[in-house]
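Take a look at this single chain, the form predicted on its own, given in C-alpha cells.
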Amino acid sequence: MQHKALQGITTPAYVADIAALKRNMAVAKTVKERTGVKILLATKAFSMFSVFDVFKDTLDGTTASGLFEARMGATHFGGIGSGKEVHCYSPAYTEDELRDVLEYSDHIYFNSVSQLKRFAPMVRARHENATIALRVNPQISLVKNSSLYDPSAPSSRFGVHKEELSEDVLAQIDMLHFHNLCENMAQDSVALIKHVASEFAFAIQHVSKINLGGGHYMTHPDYDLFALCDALVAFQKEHNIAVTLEPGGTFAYEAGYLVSTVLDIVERAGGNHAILDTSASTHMPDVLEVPYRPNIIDSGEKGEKPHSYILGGKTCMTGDVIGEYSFDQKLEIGSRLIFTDMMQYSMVKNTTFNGMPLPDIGILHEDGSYELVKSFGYDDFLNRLS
C-alpha cells in the first residue's frame, strides 16, 4: 500500500483504497466461479457509491435495508431492467414506504408473517414476477464478537421461527432469507449452511431461491474460502436451488483508511493524551459500540514502542477514547495517524455530535494518487437539525 499521498491531505478523511477493493472483488469472483451463486453488496455496510464501478463487473447488485438504500442502489449500481438486482429487507414497512421501495426493487423481503400477508398483494400487483422473500430466524447463535450483532440472540425481533413456516405461508413466497452471521469465519458459514439444509429442508422444497445472508467474512486472511465454496456447491446440489449471498463489510475489509491529525498533547500522571481531529464517538462509532481497538499504521500496543499515548477524540464526551497506542517517535502537534479498515460501517454510521464536521471522503488510486471526492461543511450539520 502506498501512503505517501495521504500525508498531505486535509484531515479528517475517509479514504477508499482502490487496489484493496479490487483484491476483495477477486475473492468474490472466485466464489461465484466455483459455486454459481449470486452475490450482492449489502449497502448498509458500505455505501460509497463513487467506487461502485469497482464492484459492478463482479457483483449481481445490491441489498438495502430501506427506501433510501434501495434508491441509491438502483440509481448508482443498477436496478430493475438493468441486469442488476436491488433486494430490500426491513424489519417492518409502512405502506407508503413500501410503495416507494417498489419503484426501485422487485425483490422484497418481509420479516414477519403479518407483514407478508398485509403487503404481498401490493408487491404482486406492482411487479407480476416479483421475488417475495421471508426472513427466517434459524435460532442458532454463531456470532461471537457481540450479542448486539447476533440475529439469533434470545428474543430477537428478526425473522420468523421454524414453526411459523406453514404451507399457507410458504405458498406466498418465492425465497427464504437466512441472515445470521457477522464477521464469521468459514466454519460458522458452513455450520449455518448445514443447519439450514437439515432443519429447513421441508421449507426449501417450496421455494425457488434462498438467500444465505451476509457476515461470511470471506476476504479475511484466516477465512477458508474453499470450505465455503464446497458447502455452497453441496447445498445447491442437494436441494436444486439457486443461492444468493449478501456480504457487505467483507468487501470493504482492509480497503480504506481514516486519516487524522494530532491537535494537542495533554500530559497526565496516568499517561499522555493525544487529542485528534477525529473521534471514536462520531467518526468510528463501532470502536465504542462493539467495542474494538482499530489498527494504526506504524503503531504498537501500549508500552510496545518507546512512546505511549491515549488517543482521544475531539468531543466533550469523556469516553470518546480510541485506545492506547505506542509509537517509535514522540507524537507532535501535526503528526498524522492513519487508521486502517475504516470503510466498513464507519461512513454509514457517523454523526455530527458536538457539531463535529464530517470527514472528507477521498480515493487512493492504484498509482498512489489521492482524489478528493466530497467535503462537508456547516450546512451539512445544520440541515439535519431543523
Ligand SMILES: Cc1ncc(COP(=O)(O)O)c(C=O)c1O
Given for the second form:
Amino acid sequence: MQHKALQGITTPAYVADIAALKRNMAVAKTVKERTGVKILLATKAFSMFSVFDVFKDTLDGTTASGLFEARMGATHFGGIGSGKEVHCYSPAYTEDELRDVLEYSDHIYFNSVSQLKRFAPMVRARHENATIALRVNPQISLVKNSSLYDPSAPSSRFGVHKEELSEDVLAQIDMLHFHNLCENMAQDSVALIKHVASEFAFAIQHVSKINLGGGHYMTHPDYDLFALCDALVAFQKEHNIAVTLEPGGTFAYEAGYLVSTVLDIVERAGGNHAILDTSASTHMPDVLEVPYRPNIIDSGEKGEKPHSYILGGKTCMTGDVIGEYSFDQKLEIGSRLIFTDMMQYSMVKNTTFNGMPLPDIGILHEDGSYELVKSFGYDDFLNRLS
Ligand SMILES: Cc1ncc(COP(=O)(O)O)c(C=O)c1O
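Next up, the form predicted together with this ligand. The previous block was the form predicted on its own.
Now the full complex is given, and it begins with the chain already shown.
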C-alpha cells in the first residue's frame, strides 16, 4: 500500500500523489485528443508548482485570478513565447495591477463593460496580438448544492448580462468567457454548452474563441467524459469556434492527502474528542465553508465502526471541528490520520490563524517514496503580520 510511506513522516503535511495526478492528466489528454480544445489549469484551485511538470505535457497553460497567480503561472508553467499560455481573469483590476499582469499574460479577461472600456486600449498597446475576453453571465443556475459557488446566483457580481453584449462591446473583444460550474457532472457541462449555443449565437459570431470555464468535474468517476466530448465537438463544428476549458479542482481531485497526528483524546459525555495537529479552520477551510466531510483512510461514519470520535482542530474556535468518524481501533496519542482529496482548494487557502504552523508540503512518488518539498516556520507566520 503506497500510503505506508506516509506513516513515518512529520505532520501535519499536505502530500501530492504523483500517480493520481497523472491519472487525472490522462483524462485531460483524452478530452483534448477527442475534441481539439485547449485546456488550462486554474491555479486558484491548485498551485503546487513543484509538481507542475506532471501537467505540462498535457495542458496548454494556466489561468490566473490576478497578478501573483499570473506571475507564478508564467514563471513555473510557461509564459508568453514559451508555447504555454497564461490567461488572467479578475472581477476587477486596478490600473497598476493590470500593467504588471501584462508582463506575464497576453490573454486578459474582464468582468464588466466598464473595465473593458477602461483597460482594453492599455492591453492592446502592450500586446498587439493580445486576446481580450469578456466574462458573460449565462444566467442559468446549474450549481445546485450551494449558492456560494453558483456564478449565476441572482446576486452574482460575475459577468455581463446578455443585453449588455451590444455590437460596440463585441467589436472590442476576441473571446467570450463563461465560467458557470462547480464540481458539476457531464449533464450540466452539456446543458451549459447547449444554453450558450442557443442564447449567445449572436455574440459567438463576433469572436474567434470561447472559454467555457471550469467546474467540469471530468476526473470524477461518475462524469460521462464522452458526453462532454461529443457536446464540445458539435459546438465547435456548429459555431466554427475554438474552445478553451479552464478547470482547476478536477485536476487535483483525489490526488493527495493531508496527513495528521492525534495529539490528545478528551472524553466527554457527548462523545470522545480526538484533537489533531491540523485544523479545519486553518488547513482545510472548505470543510467549514462549503461545508463538507472529508474522507479519512480506514474510517467510517459515526457509529459504523467500534470506536467513534469527534475530530477537532488545534485552534481556539469552537466550530473548528472536522466531523465525527469511527475507527476499528481506539485512537491514541500519536495515531495517524490520513485525509484524502486534500490537494484542491486546500493549501491555496490555508492560514496561520492562532499561530498555527502551516503543514509541510511533500510528494508521494510513484515508487512509494516520500519527498519533503517544503516546511514552514515562525517566519512564515510572522511575516504576514507586520
Ligand atoms: C473564473 C474561474 N475559472 C475557473 C475556475 C476553476 O473552477 P474549478 O476549480 O471548479 O474547476 C474558477 C473557480 O472558482 C473560476 O472562478
